[in-house]
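Let's start with one chain on its own, the form predicted alone, as C-alpha cells.
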Amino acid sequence: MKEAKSSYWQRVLDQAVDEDGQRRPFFSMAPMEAVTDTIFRRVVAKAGGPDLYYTEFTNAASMVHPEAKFSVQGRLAVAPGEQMPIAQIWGSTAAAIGGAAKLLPDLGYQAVDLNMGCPDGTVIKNEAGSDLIRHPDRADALIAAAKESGLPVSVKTRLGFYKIEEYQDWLTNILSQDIQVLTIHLRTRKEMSKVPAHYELIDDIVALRDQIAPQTLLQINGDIPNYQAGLDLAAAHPGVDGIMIGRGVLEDPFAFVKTNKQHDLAESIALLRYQLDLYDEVTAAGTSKHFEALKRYFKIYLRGFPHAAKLRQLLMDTKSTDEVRTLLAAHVDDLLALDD
C-alpha cells in the first residue's frame, strides 16, 4: 500500500476510505479565486464536503509586506471549528514565498501548496502562476524556499504554457524537487478552460511520476463534475491518488456527496440561507466582504426549476442579506410547489 512522504499526507491517505474500509482516492475542493473562502468552504462541508479544502490563492508578497499584509488576511481566515484547509500561495521570488510560508504554521496551517498554474494575465506579468512553467529554475527556487517553513509542500500546475508536449520536461522537473503532492490541471495555459481536459495523458503522467518520484502523490483536476465521476476516473487510471473538483462545485454544491441521491430545491435553498448566515457572521467579525460578490452564488442554488431565472433576477437587485431572506420567504412556498 502506498505511503506518503509526510505524516500530514499519510493521514489524508489513511482517512480516504470507502464504506467497506477500502482505500479510495482522496477528494479536494480546488482553490478558486473569490470563491473558496471560509464561508463557501463551510457551505460545501454542510452539503457533504471533500477530504481536503484549499484557501483562495494568496499573494506571498502581500503576506510579508508590513502594510499590504492586512489586505490578504481574509483569504487566510479560518473559522473556529472549521476543518483546516491547505494554504495556497503564489509569488515570483524565493524571499516572498519563503517568508510567507514561514508565517503559516503560526496561523494553524499544516501544509502549503504553491500555485504554478494560474493563467491570469496579471499574475503572469508578475512572473508567477503559469509563467513559472517557462522558468523552471525559478520554480525550483520557490519550492526550496517554501520547504524552509517545515510544512509539507505541494504544487498545483498545468501541462504546459503553450503546448501540451511541454508536460514531459516541466513535470519531470517538478517531480524532481521532492514535493509531497503534484496536482495537474490537465490543460495548458494557452488552452485556459476552452478545451476538454486531456485525460488521455493521465497514464503517461502516472508512469512519469512512478519513474521519478513514486512517493509523490498525484492529484488530477479538470472537468470532473462530482464524486462518482472522480471515482470512475481514478479507477480508469490506476496510480491516481487524488481528485480535485473545482467548477463542478459551482454547478452543484453537493458535488462531493458520496450517494447518487438527487438533492431537491428545498435543500438548495437551505444551503443558500446558511451561506447568508455565514456571510453576516464573517462581516460582523470585522472581515470586509462585498455584498455584490455574494450574488455570484445565487445561480449555484437556484437553477433547474421553473422561473429560476426570474427569481435570480429579483435577487440580483437586492442590497443586503435581509432583502434576500425577505424575497426567499415570499417565494419559497410557490417555488417548492413547482418543484414537487
Ligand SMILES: Cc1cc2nc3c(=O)[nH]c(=O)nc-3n(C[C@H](O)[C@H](O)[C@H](O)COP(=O)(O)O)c2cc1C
Contents of the next structure:
Amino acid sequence: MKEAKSSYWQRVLDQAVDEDGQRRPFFSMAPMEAVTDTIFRRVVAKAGGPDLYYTEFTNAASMVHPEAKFSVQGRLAVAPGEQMPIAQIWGSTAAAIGGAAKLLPDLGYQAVDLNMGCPDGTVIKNEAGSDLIRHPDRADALIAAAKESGLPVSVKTRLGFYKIEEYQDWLTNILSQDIQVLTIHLRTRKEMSKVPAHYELIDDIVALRDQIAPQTLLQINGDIPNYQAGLDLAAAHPGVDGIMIGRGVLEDPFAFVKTNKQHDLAESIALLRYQLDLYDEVTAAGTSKHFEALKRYFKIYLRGFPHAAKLRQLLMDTKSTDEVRTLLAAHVDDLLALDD
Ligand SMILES: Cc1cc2nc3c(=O)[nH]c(=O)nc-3n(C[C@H](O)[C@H](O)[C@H](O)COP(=O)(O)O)c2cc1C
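Show the other one: the form predicted together with this ligand, since we just had the form predicted alone.
Entire complex below, previous chain first.
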C-alpha cells in the first residue's frame, strides 16, 4: 500500500477510495488564474467536486511586500465552511517563496504548491514559472525555502522548456528534492497548450519517480476532460497517484461527477444562480470582482442546449447580477419546458 510522506497527503490517499473501498487516484481541480477563486471552487464543489482544490497562482513577492500584499489577498481568500484549497505560489527568490510560505499556515492553509510551469512571458521575465526549468539550482533553493514553513511542499511543472527530452534531467532534479507531490503537465513550455499532452511518457515518468523518489506522489495533468477519463488514464498507467483537471471543468462544471450522466438545463441554471449569489457575497465582502469576468461562465452553463442560444446572447449584454437574474426569471421556464 502506497504511503505518502506527510499526514496531509496520506489523508488525501486514504480518502481516495471508490464505493467498494478500493483505492482510486485522487482528483484535483487545477490551479487556474482568474478561475479557481473561492467562488468557482464552491460552484464546482456544489456540482460534485474533486478531492482537492488549488488556488490561483499567487505572487510570493507581493505576499511579503508591505504594500503589495493587499493586492493578492483576494486570491488567497477562502470562505468559511469551504474546503481548504492548496495554496499555489510563484516566485523567483528563496526569500520571497520562504516568506510567503510561512504566511500560509496563519491563513489556514495546510499545503503549498510551487508553480514551476507557467509559460507566461511576464512570469518568465521575472525568472519564475517555467523559467525555473532552465535554472534547476534556483528551483531547488525555492523548494528548500518553502519547506521551512513546515507545510508539505509540492511542485507543478512541465516536461521541459524547449524540448520534451528535457524531462529526464529536469524531473530527476525535482524528484531528488524530497517533495510530497510532483504534478506534471505533460507538455513543454514551448508547446504551450497547442499539442496533445504527451501521455506516451507517463510510464517512463512513473518509472523515474519509482527509481528516484518512490514516496513522492505523481499527479498527471493535461487534456483530461472528466472523472471517467481520469480513472481510465490512471488504470492504463499503474503508478499514477493523482489526476488533475483544468479546462475540463470549464467545458463542463460537472466534470468531477462520478456518473457519466448528462446534466440537464435545470441543473446548469441552478449552478449559474448559485454562482451569481456567491459573486454578490464576495463583492459585498469587499473583494472587487469584475462582472465581465462572469460572462465566460454564462457560455459554460448554457453550452449543449441549442434552444438556450438566445438567452446566452442576451446574458452577454448584462451589466449586473440582478440583470442576469431578471433574464433568467423571464426565460428559464420556457426553456425548461423545451428541455423536457
Ligand atoms: C485560464 C487558465 C489559467 C491557468 N492558471 C494557472 C495557474 O495559476 N497556475 C498553474 O500552475 N497553472 C495554470 N494553468 C494551467 C492549468 O493548471 C493546467 O496545467 C493546464 O490547463 C493543462 O491542464 P488541462 O488540459 O486539464 O486544462 C492555467 C490554465 C488556464 C486554462
